[in-house]
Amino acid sequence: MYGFEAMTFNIHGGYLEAIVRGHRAGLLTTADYNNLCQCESLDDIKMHLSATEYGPYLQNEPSPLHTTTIVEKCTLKLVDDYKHMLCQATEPLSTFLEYITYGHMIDNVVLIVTGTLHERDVQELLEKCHPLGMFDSIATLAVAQNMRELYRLVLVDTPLAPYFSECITSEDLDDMNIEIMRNTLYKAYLEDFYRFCEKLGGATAEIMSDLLAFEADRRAVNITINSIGTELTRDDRRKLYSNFGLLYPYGHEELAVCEDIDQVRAVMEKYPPYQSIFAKLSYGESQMLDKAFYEEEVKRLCLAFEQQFHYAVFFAYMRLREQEIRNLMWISECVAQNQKSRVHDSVVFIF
């Protein structure tokens, strides 16, 4: 449904948005996925990538090739249309664009900290964050010892800052803290998102809303998941889910006091959308969750481009890039790995 957007919306994101549809028509297709499952070495991978939108940034590796040189190369790629996008962007696309890039500073101010905490070099877990994620005072983060001195010395200048008020304590920073800062941190940053969204109005805040909502209950079910058998208490999980959601409110206080996979199903077999990813899995299992999640989450993605006069066309553009290079990832592991016969336990054909 379009409101006066359909009359102005051609004058600043016309360009940018037939741009970013161009970009969709260049993602893998199912008969590529075909194609590279055959592959019998990471250069037969190579050679079919040439003929896509990766063959510029791969034709100039020499052989043998490495599966983290195909992932780096193809994440060079979707940088690169990314700065393209924001470098033609007017407000408020530009901010919209931004907060794409907040989920993946989040990641890597977790993997430096965690990084530093188990003693690694900090040149090499620069080399690991991912590039959408940079900011200038990245490498400063090792010298934190607690949350107050991380937001104090590093953070506040960032686009992360208003996201650390709930999560500064005094605390040292070890495995489980760091992890409840994970997600305290995606869980302000996707409320504000959301709002952020729900102020532009029109379509964009009708398709955002569901995708992000979307986000924000996988992220209830996998912290519920991950947080079962730890000391973390049912109110401490209960305050790492966003506040917003197709779970929210009730749905998160039957997950807070889940105690195993199966009460977990449970909880979420009572909301019909989430019937179909769960009906996937066989009692007891979790293992195969996060592929039907990704399943899910590829065809509401999809659906973003069928309508027109949206910012929505560009998360969805990123997401599906980021899954199209995990694909590539898995499928390159298990030829590296000569694993074959798994190639197809993690793929997500996007079409």
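Definition used throughout: the rigid core is the maximal C-alpha set that superposes within 1.5 Å between two forms. This is a predicted model, so every value here is computed, not measured. Residue numbers count along the first chain shown, from 1. First, how it differs from the form predicted together with the partner chain.
In the core-superposed comparison between these two forms, residue 275 has its Cα shifted by less than 2 Å. Fitting the two forms on the rigid core leaves the C-alpha of residue 246 displaced by under 2 angstroms between these two forms.
Once you line up the core between these two forms, the Cα of residue 122 ends up 2 Å or more from where it was.
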The other form holds:
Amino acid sequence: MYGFEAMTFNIHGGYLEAIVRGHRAGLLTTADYNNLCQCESLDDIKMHLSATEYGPYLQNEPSPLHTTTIVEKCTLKLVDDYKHMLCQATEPLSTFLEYITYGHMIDNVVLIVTGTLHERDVQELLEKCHPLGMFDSIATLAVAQNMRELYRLVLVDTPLAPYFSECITSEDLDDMNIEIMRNTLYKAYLEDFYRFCEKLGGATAEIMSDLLAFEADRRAVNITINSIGTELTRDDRRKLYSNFGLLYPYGHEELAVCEDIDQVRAVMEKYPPYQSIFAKLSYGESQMLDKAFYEEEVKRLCLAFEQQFHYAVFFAYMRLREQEIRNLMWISECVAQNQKSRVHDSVVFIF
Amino acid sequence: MSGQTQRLNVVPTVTMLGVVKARLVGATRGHALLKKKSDALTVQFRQILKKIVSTKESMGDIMKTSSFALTEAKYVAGDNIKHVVLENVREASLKVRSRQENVAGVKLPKFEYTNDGEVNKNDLTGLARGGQQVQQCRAAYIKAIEVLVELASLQTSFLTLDEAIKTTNRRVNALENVVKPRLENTISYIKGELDELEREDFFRLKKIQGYKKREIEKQMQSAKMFAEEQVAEKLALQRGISLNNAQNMLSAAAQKDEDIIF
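Following the display of the form predicted alone, present the structure of the form predicted together with the partner chain.
Let's see the whole complex now, leading with the same chain.
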């Protein structure tokens, strides 16, 4: 029943919600970011980070420090937090938490399949996978010679199985472009996640559907813009759009026929929430679009913490951490490459 | 060092003189030509040096821009974009070819890059996010490759020219300081030897003339003595006195007798 979660939520979810809120309090603030932006070298960054929650992960690193090391260790912290929460969770929270990582799982699967098709070494490929998206039988992906075998042998046991069977027939598997396959899988994943949240009901459904709708719309816009001028046909483009969200179905119809950025802008300006995003860009420019989308996403994710007794806080926390790691990567690269003037171009302050 | 510019060991004949003179002429002409070649190479060298300096500066800027483009791509498309792109590659689409260019007689290698693969219009990397940044990153790195290939050409030409100039200068110096003095010394030695031979001949001639003259005088002397003896013998026969007396008479007759007034 919507409105009465206060009575029963804390029985199963209270401890973990408290943990997540504690982690959220440990996210870097504007003051921290300002300090980091003033750093002159990567050692300064390490020193500043040792005062935050990343301290124990970075203190054992020998200098000279490398930007990839910083990103690796921060991701490690995120993975540790996530695993801790996953262990303590019960149904349906544990399924919810697993859903959050399916996106990374899809990326890992696609990476290993591409690598195997081009005859690369399995061990190297495994090291390049995202840690949040690992599952047990991932190494066996390298054994399969073509897509059909791949599905039959490996993927049928993973949680990704329904995405493969739903949207891809066996002939498609063989000659589909790898990016189209990745995006089709992701579309199926988003729709599945959306249905799951609707089933959960209550505040979770409300907040999550808003967040997932934003994600679906943002992907639709990106796919449109990035496929302008390529050989992707309009029908293929339409197939990659998700079946929910603010833009469904009329926005998708219009986006499918767009041929350049100004047409996309004209379409998007009919929807008030996105109008403000596109207003920030001047005509013909699309570089800042990604940053504008990230900012909007962060705003909505922060709003999720305003309500209590729902699962969306976990999703919001994971996404906010990922954004923070992106910020840290950007700052460290700017410092390492001596481009301090560009630092503020892409750092999105969380609060 | 002066011990080095000795002369060649040759038989000092006129033919050899002609041969060595011809070699000297050849050495002089070769020296002039090589000097010209060395000057031309040095001019090219300086030009290449200037170009290298400017290319290196622009390379620094371009590499900075392209690494930054990579950072932007990583920011938007996720850190994994590097691995995704690497795994998706079949073979290189930009290839470098080398060919030889002839500059003032020296073969310099030159690299140029060609775009072998078709421009991948179907490249959908980063379709859902970051596609634009990935394409921009690729454009930035293509420019970086152009500059790097040019810089590689210039640097190899630089090294090759350097070697060539050193060799040419070595030859010029060798001709100037070793070969020509040696040949000149040989020529002067041959001339000296020839003169000496001539002098020897002359001397020998004169000596022989001297001998001949003395021979003739000796013969004249002996002839005179013989003639005197003949006259003494005749006198001895006429007067019936001994030869000695005859001789004495002759010699006395040759002397003035006080007793004889007329």
